[in-house]
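To begin, one chain is listed below as structure tokens, in the form predicted on its own.
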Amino acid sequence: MAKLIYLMRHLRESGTDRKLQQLILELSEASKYIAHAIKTGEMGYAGTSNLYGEYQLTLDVLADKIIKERLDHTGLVSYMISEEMNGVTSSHKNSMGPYSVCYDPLDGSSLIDANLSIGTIISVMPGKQILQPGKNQVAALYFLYGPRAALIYTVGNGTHLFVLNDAYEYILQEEYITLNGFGNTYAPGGLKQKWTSKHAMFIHYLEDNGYKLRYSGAFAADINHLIAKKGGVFTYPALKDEESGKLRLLFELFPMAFIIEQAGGAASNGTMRILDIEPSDFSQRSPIYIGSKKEVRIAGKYLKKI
């Protein structure tokens, strides 16, 4: 019988910095409370809106509060920002902490009433500066709340998957996950009538070559599908009325790009690597093509067509 490997042991044996270990472990504890709240909590609206004018669900607000308090408790975080906050928040425990954190506390929360998988997405940057290119990240992780709660993380040494067992401990399921060079599924975001002709040509290529459509509406769930199936592509493109697409660099694209690249995949805005983008605004958005290298490369070719 294989010996169980817990998250703490995996972090320690991988040589992760002790302070970063502590931060990731605190976040894993936060996720357990969120998972419990999703199973047992009230589903309704909080009567407030976030920084971007999106109506907040009660669980959005609760998840944000849980993570914020856990981050503050560590004394390791200088600044933090989430999709639910009205700006950057400094830690009252240690404003000189070695890390800054960006997070989406409950990605896909509008799907809760449909009982579909949703998640939490987190990016950890070094120092007190939040506006840094994604390639500077020291860690990225997401939690998926589905039939099983799962944690996927990277600290720049591969991408690793853990599942939450009955004792509420994260147990290693698969380490050094590797995507295939190509896949057979695609997840196309955005309204079809708002796609550009170049993006539509890329989607037609996928359909003509037998790719299966798999799209849930929750970014964490769709990325997890790529990882579970070891390939494929997720897209949320530039739209005719919104050239920057929908998804945000700091909270969603940077962490997922880091995770996918560490699994041997690729992430691009169609013309350049996501992790090389220099953010200029906390709410900055970008188109995204992420997954197996072949599909991301082909997307780039279609988007460059005149």
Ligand code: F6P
Given for the second form:
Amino acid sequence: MAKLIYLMRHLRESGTDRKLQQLILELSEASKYIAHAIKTGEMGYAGTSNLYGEYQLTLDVLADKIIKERLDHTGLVSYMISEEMNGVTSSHKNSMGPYSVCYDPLDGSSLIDANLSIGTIISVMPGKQILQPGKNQVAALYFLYGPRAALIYTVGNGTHLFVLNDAYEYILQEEYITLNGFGNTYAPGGLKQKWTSKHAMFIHYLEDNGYKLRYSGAFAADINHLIAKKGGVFTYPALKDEESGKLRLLFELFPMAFIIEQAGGAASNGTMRILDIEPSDFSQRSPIYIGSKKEVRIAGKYLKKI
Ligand code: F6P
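Instead of the form predicted on its own shown above, give the structure for the form predicted together with the named molecule, please.
Below is the whole assembly, all chains and molecules, this chain first.
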């Protein structure tokens, strides 16, 4: 029988910095509580709303609290910001911590009542600075809470997938994940009536070429689909009334772009690489085309058309 490889061993043997190992392990512990809460927790409203005016479900609030407390406990984080927090929260235990962390505690939380897969997305930046381009990230990871809980991480040395077993341990399922140069599925976000004509032409191209529709409504689940099927494209484009689209750079796009690039894919806003964007605002949004290289390149061609 093949030997099980635990997360701790994988991090150690891949030469990950000791402090970063500790941070990722703490986050993996936090995710176990979140996975458990999703299975057993309440689904009502918490009665508060976040910076973007969305209702927070109790599970969002709980997931946010679990991660925040874990990060605080490490003493390794000088600044942290989450999609559910109203602004930057500094970690009081160690303002000299070597990392800053941005996270979306429960991505796709509007799907909880539909019992579909949702996730937690995390970006780790070096130093005491949140507003940095995504290419500076030292780690990115997401947890997927589906029929099985999974962890996908990169520290800049490939993208690796772990699944949670019965004993609540993350076990390596696949390391150095490699997307194919092209895929056969597409996940198109945003209301069709609000698409620009250039974007609509790109989607027509995909449909005319036999791509199958796969869109769940949770970014983490849709990215995980690309990873599991080794290709395809996800897009949440610029809209006629919202040229930055919907998804947030710091909490969603930077970490997923890092993970997908490390798996041999690409991520662009249509004209430039996501990881090269210099953020100026915590809540900055961007259009996104992410997945295998061919589709992202073709999206760029359509978006440049006059
Ligand atoms: O940003 C939150 C989010 O739920 C993502 O997880 C998802 O990709 C997107 O919004 C779905 O948006 P829409 O409901 O417009 O398709």
